[in-house]
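The chain that follows stands alone, in the form predicted on its own, written as structure tokens.
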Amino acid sequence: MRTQVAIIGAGPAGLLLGQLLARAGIDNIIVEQRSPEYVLGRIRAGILESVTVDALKRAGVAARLHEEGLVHDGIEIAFNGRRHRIDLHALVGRSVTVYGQTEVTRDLMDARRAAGTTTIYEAEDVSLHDFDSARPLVRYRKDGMVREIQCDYIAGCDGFHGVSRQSVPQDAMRIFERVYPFGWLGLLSETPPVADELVYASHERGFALCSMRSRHRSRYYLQVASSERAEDWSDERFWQELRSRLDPQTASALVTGPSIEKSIAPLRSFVCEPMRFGQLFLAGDAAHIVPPTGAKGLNLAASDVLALAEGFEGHYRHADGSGLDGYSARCLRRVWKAERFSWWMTSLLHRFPDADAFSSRMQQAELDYLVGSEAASRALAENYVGLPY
């Protein structure tokens, strides 16, 4: 097979890039090692910045988002038994939209299917070749046969554990990483959210987050030790621990129910520099990971994809290579600011096992300053809704 851009990974980043390229008349093929059902079964975040909403509009897949998405003008920070609202819209004039990543993926899959563009699912033994030359090649096995895709460029959108970054020689990239000594135990339930907006709770027993996917489906998280296993947490144990970390107002309003899904996600900060290697471009989690505290993962992937799509469009339609040449530097400027914010939010709200009494007091002072200072609240709001693209 022959295409202009081979995209590795059919998650939201790969699907969004494919849709944007198809609408620009740029031929592309997506290669995914998993089945469509597996991809849709991944439970991920759902806080969308305006840049992500705009990207989905440009891709022509925002109709259901506008019908079902929940626009949030603020968030709440809870500590010392009280909730404090950060009014995002009043502070910076922008909001965020709650719409699950699973639904984003479903909308993009439906659009790609309707357009008749090619996605190869359940591709085994995917490997990337010759991306340091003008003739890159993607090889994979399907139905027992080895197949090849010749292309001009490869876009690696296959996540942290994918083959794209692993195909790059170690001495060609620089890795920055911090692994946190805890994870998030998440529970999804068919219950109404405990509040109209997200509640971030800092407590001596650990961090908790009250989130949602819709007006009838809730997502809750607990900070747990890295050694914990989800199967050791019964629903009853989860709800009891969550209540213990919430302020009385929130705890009394909590509606519990059977879990639909329960899992533990490790937390890490990770950046790979650069994000281009010859004709191979990395985007999304293939190039960077943020702890979910700042709600930046999917949004960073969307801004990467927008920049990459604009670069390909400039190259193919206007013979202008500046967008592709500047892709890595442009994306990394935004990536590092999001890394900083996500690290700060994580440090502010979580309990670290090696924290001493002084560190705990500093955390409390920071929280007091945050909710008591308009300047501090504005800085949080500006970063939370997303820095300029």
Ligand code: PHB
Given for the second form:
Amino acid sequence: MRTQVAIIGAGPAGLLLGQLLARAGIDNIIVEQRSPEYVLGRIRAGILESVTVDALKRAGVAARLHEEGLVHDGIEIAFNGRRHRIDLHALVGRSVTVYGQTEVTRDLMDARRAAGTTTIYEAEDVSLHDFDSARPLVRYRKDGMVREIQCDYIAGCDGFHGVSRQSVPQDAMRIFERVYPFGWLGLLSETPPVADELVYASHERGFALCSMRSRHRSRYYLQVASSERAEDWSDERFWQELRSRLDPQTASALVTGPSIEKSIAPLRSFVCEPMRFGQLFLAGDAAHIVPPTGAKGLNLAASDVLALAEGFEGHYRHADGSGLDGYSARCLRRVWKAERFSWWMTSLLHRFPDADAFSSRMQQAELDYLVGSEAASRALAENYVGLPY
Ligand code: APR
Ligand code: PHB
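Return one more block: the form predicted together with ligand PHB, after the form predicted on its own shown previously.
Below is the entire complex, every chain and molecule, led by the chain shown above.
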């Protein structure tokens, strides 16, 4: 097989890139190691910046998002028994849209199927070759047969654990990483959300987040020690702990019910520099990870892919290589700002096991300053809705 761009991974990054390229008339094939059902079964965050909504519009997959997405003009920060609203729209004139990553992925998969573009699911032993030459190659096994795709470029959109970044010699990249000493225990339930907007709660027992997927489906998170296991958390234990970390107003409005899903995710900050190695480009979680506190993961994946699609369009349609040449530097500028914001929000709202009395007072003072100062609230709002692309 031969194509212009071979895309590794059918997560949101790979699927969105495929869709943007197809619409620009650029041939692409996606190679994914899992089944479509498995990919859709993963539950991830669901806050879209306007840049991400625009990218989905440009890819022609925003119809359901416009019907079902919930536009949020603000978020709530709860601490010391009170909730404080940050009015995103009043502060920076923009909002965010609540629409689950699963739904984004489903819409992209449907569009790809309708366009008849090739996706190879359940590809085993995917390997990348010769991306330092003009004739890169992707090899994989399917139904017991080894197959090859010849291409001009490879887009590594295969997430943090994927093969693309691991195919690059260690000495060609620089890694920046921070692993946090806690995780998030998430619970999904068919219950109405506790509030109209998201509630980020900082409490001495640990951080908690009240989020949602729709007006009938809620997503809640608890900060837990890295050693915790989801099996040890009954629904009842989860709800009780959540209630104890919320302010009285929010706690009394909480509607509980059986969980549909419960899992623990570790928290990590990670950046790989650069994001291009010869004819191989990394995008999304393959190149960087943020802790989920600012909900930036999917949004960063979308902005990488927008820049990459523009680069390929410049190259193939206008013989202009500047977009591809500038890809890594352009993305990393945005990536590092989102890394900073996610790290800051994580540090502000979580309890750190090694925190001394001084750092606890600093956290309290910063929370107080944040909700009391318009300048501080605006800085949060500007980052939360997404910095300009
Ligand atoms: N070969 C082929 N596909 C692979 C391989 C491999 N060796 N390894 C991983 N994959 C696939 C995974 O099965 C997955 O479907 O690559 C895809 C990567 O998808 P994501 O992990 O969702 O990453 P990305 O598309 O960059 O999306 C970023 O997802 O993880 C969240 O917080 C993140 O919201 C952000 C978004
Ligand atoms: C989610 O709904 O899963 C979610 C929302 C906001 C975050 C993180 C996760 O900051």
